[in-house]
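The data below hold one chain only, encoded as structure tokens and taken in the form predicted on its own.
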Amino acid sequence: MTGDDEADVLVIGTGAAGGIIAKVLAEAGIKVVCLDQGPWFRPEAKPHWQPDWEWQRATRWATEVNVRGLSNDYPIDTDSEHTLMWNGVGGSTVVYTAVWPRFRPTDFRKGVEHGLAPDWPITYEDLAPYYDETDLLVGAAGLAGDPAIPPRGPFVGYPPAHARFGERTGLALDRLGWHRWPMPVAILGEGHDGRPACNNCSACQSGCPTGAMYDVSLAMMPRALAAGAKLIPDARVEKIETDASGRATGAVYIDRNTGLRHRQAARMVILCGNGVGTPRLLLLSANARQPNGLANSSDQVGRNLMHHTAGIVEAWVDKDLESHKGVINGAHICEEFAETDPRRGFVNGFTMHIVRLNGASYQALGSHTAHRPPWGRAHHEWFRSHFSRGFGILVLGDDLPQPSNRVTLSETVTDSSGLPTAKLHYRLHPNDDRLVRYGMERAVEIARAADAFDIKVNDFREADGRYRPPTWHLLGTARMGDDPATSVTNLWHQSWDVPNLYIVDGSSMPTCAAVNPTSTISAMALRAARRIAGDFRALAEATKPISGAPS
């Protein structure tokens, strides 16, 4: 095993959190080394340039890790879900929709609201300035003044236009008298900070090649490297190492190209591996001092897995909406039902996102609801009446954290390096089942208000009735808190058990809200990085968790 020069900070994972942390710390003059188990996919490698880009999106560029099955991935051992993630420089910002809403103030105090989920150790107001700063940093585009949320800082410009598709669906929401607002996105409708405006190529989820969509590999890691950070791709971390006192000393990683093991020493380790990768690595790092996994004296590592309770309704109208063109994220977000109303029979709420249906091949294969055209003579008639005339309504609910929903290590499945992979177990809480059924009924109302002639519902249930969703968001499995007995880190993302180990990603979230988490993950990462950069020497040498109110 070879050893590398000691870093001040070792960042494991270069997704939404890791990229921002690397940039901020490197710009502060801190010696940063980043490890990522995947390669750095260059813009020219993305399917955008190929005539079979839709086929590639369904195969080697699929968002579902078990479908893609590349050597830089690790398979997921589960019968509970379809796990979506990307393993490579940029993480899942490479293949996502760049939707950029914020959590609401009540999302940070569910313990006060109903007691079925914990309060965060920080508030919306604590995070607000970091939300504002990351909006400018990533190039968030939107329209100010949404009455459903607190005022937010300036956007860099307007989001890409949705034209006919947005008009028809907006009128449907207006007929119902429900809230709607243009979806805030990290996709540029006009050029900003050296990045071009979106060209509406529609290939967002198979990787934006131009940089119009915020992708950490294009917009953040180059800045980190320019500031002095070092990036080692294709480096699969086997374990985080600790010394006799229990402090982290670095990590052992496998060079996937040679199979050789290396030791990267560091004064501080920051783990940013997502809601599945992070608990997996902590469990793989078990040692004699911490036999149940690193940083796991609370037995909370891997527990409380959340995905957002989800379902989707698709609808088709008698007018060409050009809904196969342009960015694939939502034209509108509806937050009419985002807050708890006990009269509905459940706690928490949901949002509805009005989305496109992607290209011709994707629609021919059934789009989001498996609504496939018939083969034979009727195929062309069906396609003429449906293609470019449809839209989707994504219901995104706030699912409750349950200790039984968890990530453990698989006893039977390994990755390409022979390491045990993650085993996932997820079952829907009865409260969340009622929530998503109510939400799907509201989505059908939108379809009818748009005068749809064909409506298809996908509530992500198998033939036996079991809920098995596509898990776009992987959250809650190493949550922050104010009590070492019930959380993995404190309010600054510092491990209770390993004082120079920080955990910053979707696993940090005590609750998951009813909107996409990337904006919040990015704000949390910026907040943590500012704290570390501001007092690095003391924090790197700390022998117990720091204390103090949020700044």
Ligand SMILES: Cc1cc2nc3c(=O)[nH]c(=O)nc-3n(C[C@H](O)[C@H](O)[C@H](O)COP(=O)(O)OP(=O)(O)OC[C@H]3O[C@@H](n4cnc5c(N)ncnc54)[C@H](O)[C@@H]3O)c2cc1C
The other form holds:
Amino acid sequence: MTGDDEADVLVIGTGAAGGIIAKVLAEAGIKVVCLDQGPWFRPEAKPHWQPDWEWQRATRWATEVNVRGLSNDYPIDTDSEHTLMWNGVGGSTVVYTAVWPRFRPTDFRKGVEHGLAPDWPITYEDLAPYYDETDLLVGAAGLAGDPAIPPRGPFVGYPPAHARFGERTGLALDRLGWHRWPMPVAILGEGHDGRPACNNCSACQSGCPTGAMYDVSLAMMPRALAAGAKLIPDARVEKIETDASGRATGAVYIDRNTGLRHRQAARMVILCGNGVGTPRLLLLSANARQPNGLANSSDQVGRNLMHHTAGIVEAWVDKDLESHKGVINGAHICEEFAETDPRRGFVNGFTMHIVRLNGASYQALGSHTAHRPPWGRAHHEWFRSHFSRGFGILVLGDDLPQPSNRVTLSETVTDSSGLPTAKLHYRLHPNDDRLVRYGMERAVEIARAADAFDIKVNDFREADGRYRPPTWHLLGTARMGDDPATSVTNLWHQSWDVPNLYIVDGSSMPTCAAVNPTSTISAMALRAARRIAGDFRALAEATKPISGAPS
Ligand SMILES: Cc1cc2nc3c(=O)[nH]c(=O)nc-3n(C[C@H](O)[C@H](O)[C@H](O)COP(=O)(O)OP(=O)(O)OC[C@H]3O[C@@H](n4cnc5c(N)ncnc54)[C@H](O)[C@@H]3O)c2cc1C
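Moving on from the form predicted on its own, please list the structure of the form predicted together with this ligand.
Full assembly next; the chain just shown is listed first.
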């Protein structure tokens, strides 16, 4: 095994959180080394340019790791989920859809609200300045003045427009008298900061090749490197190492091109591997002093997996909406049902996202609800009456953290380096079952209010009755908190057990709100990075948890 020069900070994982942390710390003059198990794909590698891009999107560019099966991935041992992520420089932002809403103030205090989930150790107000700053950093586009959330800092411009499609669905929501607002997105409707405006090419989820969509590999890692950070791609971390005092000393990684092991020493380790990769690596890093996994004296590592309850309705109207074109994500967000209302029979809430449908190939195979048009002569008739005339209503619910929903190490499945992979276990809480059923009824109401002539429902329940939704928000499995007995890190993301180990990514969230998480993950990463940069020497040498007001 070879050893590399000691870094000040070792960042493991260069996704939404790792990219921002690397940039901020490198710009502060801190010697940063980043490891990611996957390669750095050049924009030209994305299938956008190729005529069979939709086919590639369903195969080697699939968002489901078990479908894609690339060697930079780790397969997921799972009985219930279709797990979506990207393992390479940029992390899952390479294939996400850049919907960029914020959590609400109540999302940080579910313990006070209903007691079935914990309060965060920080408040919305603590995070608000970092939300504002990351919005400018990533190029968040939207319309100011949304009454559903507190007043907020400026967007960099307007989002790309969904003309006809947005108009028809907006009128339907108005007819119902429900909240709607243009979906905030990290996609530029106007050029910003050297990045171009979206050209509406429509192939967003195959990876945006132009940089109009915020992708960490295009918009953040180049800045980190320009500021002096070192990036080692194809470097799969096998274990975080600690010394006799229990402090982290660095990590051992496998160069996936040569199979050789290397040791990267560091004064501080920041783990940003996402809600599955992070608990997996902590469990893989068990040692004689911490036999249940690193940073796991609370037995909370891997528990409380949340990925949002979901369901989707597809609807078609008798007008051409051009709804297979333009950015993939929502025209509107509806936050009418985002707060708890006990009269509905459940706690927490959900949002509804009015989204466009996919291109022709996907439509033929069943776009959002797996409803396939008939084959033969009727196929053409179906396309004439449906294609370009549909839209989707995604119900996205705030699922409760449950200790039994968890990531563990697989006993039977390994990755391409021979390391045990992650095993996922998730069952729907009865509260969340009621929530998603109620949400689906509301989504059908929207379709009816739009005068849809055809409505199809996908509640992600299969013939055996099991709920198998896409798992694309990986959250909660190394949560922050006030109490070392019930959380993995403190409010600054510092491990309670390993004082120079920080955990910053989707796993840090105690609850997951009813909206997509990456704007919040990014704001949390910026907050953690500023704290570390502001007092690096003391924090790198800390021998116990740091204290301090939650700013
Ligand atoms: C199809 C899809 C659509 C999505 N759409 C949206 C959306 O519209 N809005 C939104 O807010 N969110 C969306 N998301 C979720 C969003 O992508 C994630 O929330 C976000 O990227 C998570 O950030 P993260 O830093 O926690 O981890 P990631 O961005 O997943 O990064 C983790 C990184 O860690 C690396 N890593 C893990 N383990 C190791 C190891 N042992 N050694 C080396 N490297 C390692 C991985 O390779 C990866 O690069 C979507 C996700 C998918 C898959």
